[in-house]
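Here you get one chain, nothing else, as structure tokens; it is the form predicted alone.
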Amino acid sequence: MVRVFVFLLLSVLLLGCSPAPEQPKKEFNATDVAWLQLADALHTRALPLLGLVRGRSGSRTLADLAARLGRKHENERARLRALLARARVTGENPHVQHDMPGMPTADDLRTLTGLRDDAFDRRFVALFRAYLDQLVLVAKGEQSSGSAPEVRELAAALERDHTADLAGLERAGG
């Protein structure tokens, strides 16, 4: 009876000692918080989707323009988290598994591994746009509602680069 007792009551204090799950720090709004897990969302899902482009695509310069847009999205990716990692923000990212406006999903991905040259970069063009047209908006709505100047900082760099990115898709792919 005596060891059930020391038991219980070691567990109890075991348990009053655990960390209760951190909140986000007070500078970081919802608005940052849902804005850093989306973008990082569509950084995760765009990355397979520039893979495919190297051995598919029919132009060597829409190639190169998703080479160097894998680089750069996984530099960003790698910013993003760590701002979620500011915010104290931990465990998996709620919108990783969604399917959401500008996110390539397994369809769109098993599509473009059936296509090649011409017909592939069409494809991959097309959601390309949706994506990059998605993080330019998503972008607009945490510069006007987030409260974490880092974040809304960059923010407006991804906003201002993604909009050259679209640019830079219409000339390699139109």
Second form
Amino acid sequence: MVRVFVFLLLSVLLLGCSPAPEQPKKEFNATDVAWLQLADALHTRALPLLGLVRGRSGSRTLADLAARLGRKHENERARLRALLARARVTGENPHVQHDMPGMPTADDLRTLTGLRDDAFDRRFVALFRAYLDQLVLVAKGEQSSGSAPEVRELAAALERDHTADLAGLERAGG
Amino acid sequence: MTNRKTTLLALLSLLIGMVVIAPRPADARVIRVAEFLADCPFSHRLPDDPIVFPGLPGASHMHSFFGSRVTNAYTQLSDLQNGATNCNPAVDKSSYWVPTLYRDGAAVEPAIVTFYYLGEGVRDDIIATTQATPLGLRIVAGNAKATGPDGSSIARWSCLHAGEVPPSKDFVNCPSGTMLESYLDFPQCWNGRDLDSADHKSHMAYPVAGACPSTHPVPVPKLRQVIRYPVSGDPSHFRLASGGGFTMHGDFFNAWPTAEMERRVRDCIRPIVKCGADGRPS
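Can I have the other form now, the form predicted together with its partner chain, not the form predicted alone?
Zooming out: every chain and molecule, the one shown earlier first.
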């Protein structure tokens, strides 16, 4: 009982004393941090969209593509988060709860959940295209305004990948 | 002796207290307001935000910009200082922006946009110590991420010329012939050190019980953004680029010339005098 109390007391003290978030490291400029957070938030909001494809899409090609993109986007998100950690940006991503351009909204997901076959595919392809277009756009911004070489390199790699994904999406959905 | 001294002191403090709290004679009609203002109409629209998404054009939801004519995703202080403005007074080169309002999907720009700089919010003795808003200060006020009209949103909606409609955190239904208006007060206590912060908010704080908290000890003029839209009626037709009415927020990038800002703080805010756009008693 005493041990539980001491544990609780210690947890409260430790939590209460957690340091204020540090300022991002100097080598990462404001664009680097903003892009990493925005790209992470876009990925986070797109993953549930990919999760809807299996069992609803009328196209085997599209279902396979979505499964592959799901794995790829999880991996990309891990790379974005690793760089956020290197930049010492901690805490909740401010953009995840917020409908930003390119993000599927809660309404979009609800509508999509009720659709099947061709109707589903058309709507899904439109939403995922908007998402990839936005990722490509902001990756360009990072490459021209970012500072940290590793962040700019990731932006260049993602821009290439997502441009290829767009082409794959057109093939599978067209 | 000691008793008499105490009694005297008590009487004296009572007298001082009465003078301080005594209401002003009704016939004087002097309303003391520490205020100066800038009228800055709509300038342009872009899906950019140089505070939240610097260097990332197109990253943001659509914003309506007021004041500076040049603001975009790349804007730095020197761009504002060297750029044109539509503010009255023209010395205010600051940039102000909000999420664009849409009615049935069509953008609606405000008819009247006024930025008040006020002393109110802290005690009069603290108003007397107000410091000039530092050049280059950036603030985001309001909550773009609000998910409902709850405590997390600060902006208020009301109707111009229809005071009977109670203000709300979400859009209100304004009678025909009146205008939908939005009020948003920015935090007025500065940490005295940073012109911006990672979340663009934590270098500033709202006052507590009429004083600035010890973490943010420097009182600066409170920016009050008042925006009047030429729309009325059923609020279900309205949305902001950031979502519902409760997501209203404002961004401010200060580019007032230091001397102009300091003069207004000295002549209008600290002595609690109502000034106009020119920073002279009105």
